[in-house]
Every structure is written in structure tokens, then in C-alpha cells.
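Just the one chain here, laid out as C-alpha cells, in the form predicted alone.
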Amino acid sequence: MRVAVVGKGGSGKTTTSAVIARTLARRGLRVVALDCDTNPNLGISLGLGDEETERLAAMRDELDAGDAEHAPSWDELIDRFGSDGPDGVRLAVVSRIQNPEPG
């Protein structure tokens, strides 16, 4: 299952994903959760706290800048740049994904 939250500025969209990434990762469920946004703040709302949550985005920026090598599959992308948080939510700060594979 894949779940997309989108909206216009301020609508609840970081709060309503996860309040869904912790509901269903309580209820067995393997969760990532990617935060596209340009001020990333899901990490906090998951609770992983203000410095995990800057350090996921500090490293988004330097692979938008060059300074970094992009992941070559969705298992490394995650293992690389992602981070667990409470409830088993894995939790990766992103801006696009290239050539992503099927399935």
C-alpha cells in the first residue's frame, strides 16, 4: 500500500502523516515515510526530535548540491538516509527519486 497526504501550506498535511506512518506501523505494518517537503518537519511530528530531524535534511542537501552520491535502489536510499523512529516508522528526507523501480 502506498499513501500519498497532499495539500495546500498549513493544512495538517506533516501532522496527518504521521498520525497515519504510527497507526499503522502499531498495527504490524512495515512503514517508511518520506518527507518531500522543502521544510521537512515529519521527523519531528514522528518523534524523532529536532536534531535527527535537521540531520535527515542536511543530508538531503548536500546530495541536492553534489556533495553526496545518490543511493542506487530503494533498500540503500533507506538504509543510507533514513533513520527509525518510534513505533518502527523508517523515516528518509528526500526531494525526488530517480529511476524509481516498479512494484
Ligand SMILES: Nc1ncnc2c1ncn2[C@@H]1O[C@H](COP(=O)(O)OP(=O)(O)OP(=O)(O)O)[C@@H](O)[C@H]1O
Given for the second form:
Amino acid sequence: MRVAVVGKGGSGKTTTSAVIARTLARRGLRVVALDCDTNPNLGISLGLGDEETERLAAMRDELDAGDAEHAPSWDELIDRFGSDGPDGVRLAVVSRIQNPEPG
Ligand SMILES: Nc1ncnc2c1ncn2[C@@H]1O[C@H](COP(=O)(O)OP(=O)(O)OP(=O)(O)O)[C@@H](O)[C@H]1O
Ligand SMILES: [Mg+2]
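Having displayed the form predicted alone, please output the structure of the form predicted in complex with this ligand.
Full complex below, order starting with the chain above.
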């Protein structure tokens, strides 16, 4: 199952995403949350804490600045640009996906 949360600024995207992700993870599903926001702060709502959320945001900045290499595969993306939250949600920051494979 894939869930995308989109909407106007301040409409509750981050809060809604975190509630969905944490609820599904607590029920035992494997959940990967992708934060595509240019200012990625989903980590706060997922419970990763300020420091870890800022670490992920800094990695996203490095990608945007061209100072870091994009991950060539899905597995490497969630490994290198991800972190685990307290409910078992794996969060990864994403800037763009090139040549996505079906699924
Ligand atoms: N269902 C809700 N009921 C009341 N307040 C809410 C609800 N969902 C979110 N909020 C509040 O609304 C504000 C904006 O929420 P949130 O940050 O999730 O929105 P966003 O769409 O991600 O914003 P942005 O576009 O800035 O990223 C926050 O203060 C949040 O606590
Ligand atoms: Mg948001």
C-alpha cells in the first residue's frame, strides 16, 4: 500500500502523515515514510527528535546543493538517507527520484 499526503501549506500534511505512519507501524506493518518537503520536518512528528530530524534535513540540503551523491537504488536510499523512529517507522528524506521503476 502506498499513501501520498499532499495539500496546501499549513493544511496538516505532516501531522496526518505521521499519524498514519505511526498507527500502521504500531499495528505491525513495515512502514517507510518519505519526506519530500524542501524543509523536511516529519521526523519531529514521528518522534525522532530535534537532533536527528536536523541531521536528516542537513543531508537533504547537501543533496540539493550537489554536495552529496543521490542513492542509486531504493535500498540504499532508505539506508543512507533514513532513520528509525520509536514506533518502528523508517523515515527517509527524498529530493527527487530519477527513472523510477514500476512500483
Ligand atoms: N487535524 C488537525 N486539527 C487541528 N489542528 C491540526 C490538525 N492537523 C494539524 N494541525 C495543526 O495545524 C498546523 C499545521 O499542521 P502541519 O504542520 O501538519 O501542516 P503542513 O501541511 O505539513 O504544513 P506545511 O505546509 O507548513 O508543511 C500545526 O500547528 C498542527 O498542529
Ligand atoms: Mg509539513
